[in-house]
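First comes one chain, alone, set out as structure tokens in the form predicted alone.
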Amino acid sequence: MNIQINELVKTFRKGENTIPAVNHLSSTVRDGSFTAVVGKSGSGKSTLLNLVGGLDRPDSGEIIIDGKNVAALNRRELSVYRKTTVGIIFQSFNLIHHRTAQENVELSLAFNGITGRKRKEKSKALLESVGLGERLDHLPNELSGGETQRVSIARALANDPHVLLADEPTGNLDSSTSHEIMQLLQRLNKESGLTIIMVTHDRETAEIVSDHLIQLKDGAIMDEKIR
């Protein structure tokens, strides 16, 4: 299931000016690839990720996944798309602070209609898969930054997504912990064939972990490498 992006445009108004966040961008993200999107702040990286994730709508252009144009889906169809096709990892983790690690993952499963014992079993298995089998009952403020991000990765995997979107997943972490999270993402990509699109400002790391590198400037692709 390749992701085909065709002539994607997204603009924002700033006073009387129109700012192109994504500017006639076209690319193909191969099924099972690890794609890194790099560029300076304001280059359009996060906007592109939000468009692919169905969190925002483009002004024009197409995002074709599994034969569907995400840009043309209605609100209900977008909700189904986000539940069944994509998982999203945020830089700021976005966990519910009064819920334990397991409860945070369980909530995503609940939204997909999984109930009772199956929900508990799957949430436990997901947390074990990211190395947190002994931290199920800990609240986010009882976890390290790296552990908190692992919870958010487990939560993003709860709906068995085909595409995992990661927005600066190591932006709030130290270098050692960042390396561990990158290794985890690489393992998920290689072992499960999960397609990953990661936004990062760190080009050096991006070149190491990815097999598809997209560099943006002013919302357009200025460099693209596939290996």
Given for the second form:
Amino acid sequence: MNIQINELVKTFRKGENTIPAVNHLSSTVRDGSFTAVVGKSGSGKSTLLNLVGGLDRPDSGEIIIDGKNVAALNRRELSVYRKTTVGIIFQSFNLIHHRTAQENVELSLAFNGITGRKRKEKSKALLESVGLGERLDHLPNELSGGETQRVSIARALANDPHVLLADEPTGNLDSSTSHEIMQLLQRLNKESGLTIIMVTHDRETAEIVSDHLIQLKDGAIMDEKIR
Amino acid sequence: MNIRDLIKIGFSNLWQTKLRSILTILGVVIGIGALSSMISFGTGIQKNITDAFKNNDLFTSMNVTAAKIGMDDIQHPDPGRIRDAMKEKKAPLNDSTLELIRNVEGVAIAHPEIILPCKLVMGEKNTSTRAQALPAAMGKYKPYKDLMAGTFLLSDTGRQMVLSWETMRRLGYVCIDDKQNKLSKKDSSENRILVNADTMIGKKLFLVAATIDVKKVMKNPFAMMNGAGEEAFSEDSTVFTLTGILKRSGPFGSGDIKGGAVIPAKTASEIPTLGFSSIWDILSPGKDENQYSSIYVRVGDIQEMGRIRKEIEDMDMHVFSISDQLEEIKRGFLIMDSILGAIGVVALLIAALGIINTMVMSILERTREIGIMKAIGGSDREIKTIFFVEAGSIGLIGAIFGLLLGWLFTRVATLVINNYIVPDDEVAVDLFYFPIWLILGAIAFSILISLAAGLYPAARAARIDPVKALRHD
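Output block for the form predicted together with its partner chain, input the form predicted alone:
All chains and molecules follow, beginning with the one already shown.
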């Protein structure tokens, strides 16, 4: 299912000034594509991702996924959207530090109403699929950066989302670990047909891994390439 | 997310901040401990008194008098008011009115109340008490139906006597029962002996009636005070056989209120002329011969009290009943419980502030975690519920340990009261009572207060903006 973004606007207030973070942005993200959003710091990449991820609301415009306008969903509908339609991974991993790798993945499943053995088995399978079968009971601070991001990916995939949103997923990782994570994301995109929207400042990597590149400047699309 | 998971998360979050959680719970423990022990004191006193009333069937008893004389007149006699009441005197109390009362539907038993001050002599010991003349039929009712030894009066004639446990003690015999199986220091110092009540049945004792001619006394009451007027008194001694011993009354029991000895109704009339036969006589001297000063009525069913009372009043008689005082007593208890409860509630409210503080702190510390939960699909309601579970758990755990603390406190207080305040020859008292409604009520109240304390923090947590929360350090 395609993601249709129409005339999306998001502004932030800073004192008496209004700063446009996303400025009348329109684009279509194809189903199954690996879209990379690049741009300098403050260009509106993360804001765009937060809007598509239903974490934030636009001032105007539309984000149509599966016939629904995410921008028009109420708070309750947004939480359902976040747990069923999208999975999000962050630069700073955002795992709950006092929960083990498996418990972090389980939490996502629990919010979707999955209980008992099914939850245990699915969380274990997800962690095994990202190569962490031996690290189920480890706390985030007992894992390396790459491993932590893999847990984060497993958690994001827990509820079989249509879209995986990745906000600078390798920003806190060294180059070899970054490479591993990128390979993992590519595998997910190619093997499972998962639509991925990744925000990164690393244009070089973005050009390698993506088939749809959006370059932002001051909240608007400066350049867009589809392969 | 199902409720089990929410509870699990709530508890796990509390466990994350053990020390703070324990300190917050401790506040609730103290609050509930204070509240429950205060209320248990109120209910304990109430239970002791109502039990004592019930054990003596006071709720189903009434006294019928010719003039309107109430509890206040007994406690604080006012001759002026009594004189006025006498002027309003209604129907006379005699055998025919007694028969009328007996015929009222629902009246189980009615008999003239005759109580005579007397001295009892058993061996070398003697004691002053009041002997109550009762029909043998009273043996069917409390406290006469269940004796510790012997039997109640077998007939309305003969020289049979039933004594209270307390009277036996004053006569030098401490009867062994489940509350006392050894002599207290006071008993030993007063040369009392420990006996099995059964061995005392059949013993002879003398009833010495000090008769007073009220008319002579009333002619010149001041002569009595000066030691003159002795001609108004005379003494007469009658031999009786001890047929039964009443059980020891409880700490709030009426004990010897009406009399420490019971003798058959007809036998009492054979004992030389009595100056007055009951408290009603003292309050209403000058009644005619062949009239009773009061008639004691016991009804079969407490629900019938109102109707029977009205029927007797319609006969132009006045009815006094302890149950009249019941509403007033209940109101008194309610006020006492409210005051005691209020002190406990204040303690609990302070604990509630502690809960609010803990929860708000917890939100500040866990802002990012709340953001993560929202990002992975946690709804406002689920976030709110997690915080409610945390607040409710504080209330529940606090209530359980608070009740335990309250109960322990009351046990210690009871121990201290019985060992240092109640004389060692008196029945041990338990002034505290933890009925099931108090236990469940305290738990429910604690959870309710805690949930109320969690309202604001939970709402605040639910309102958190996930984007801002995820940026929070």
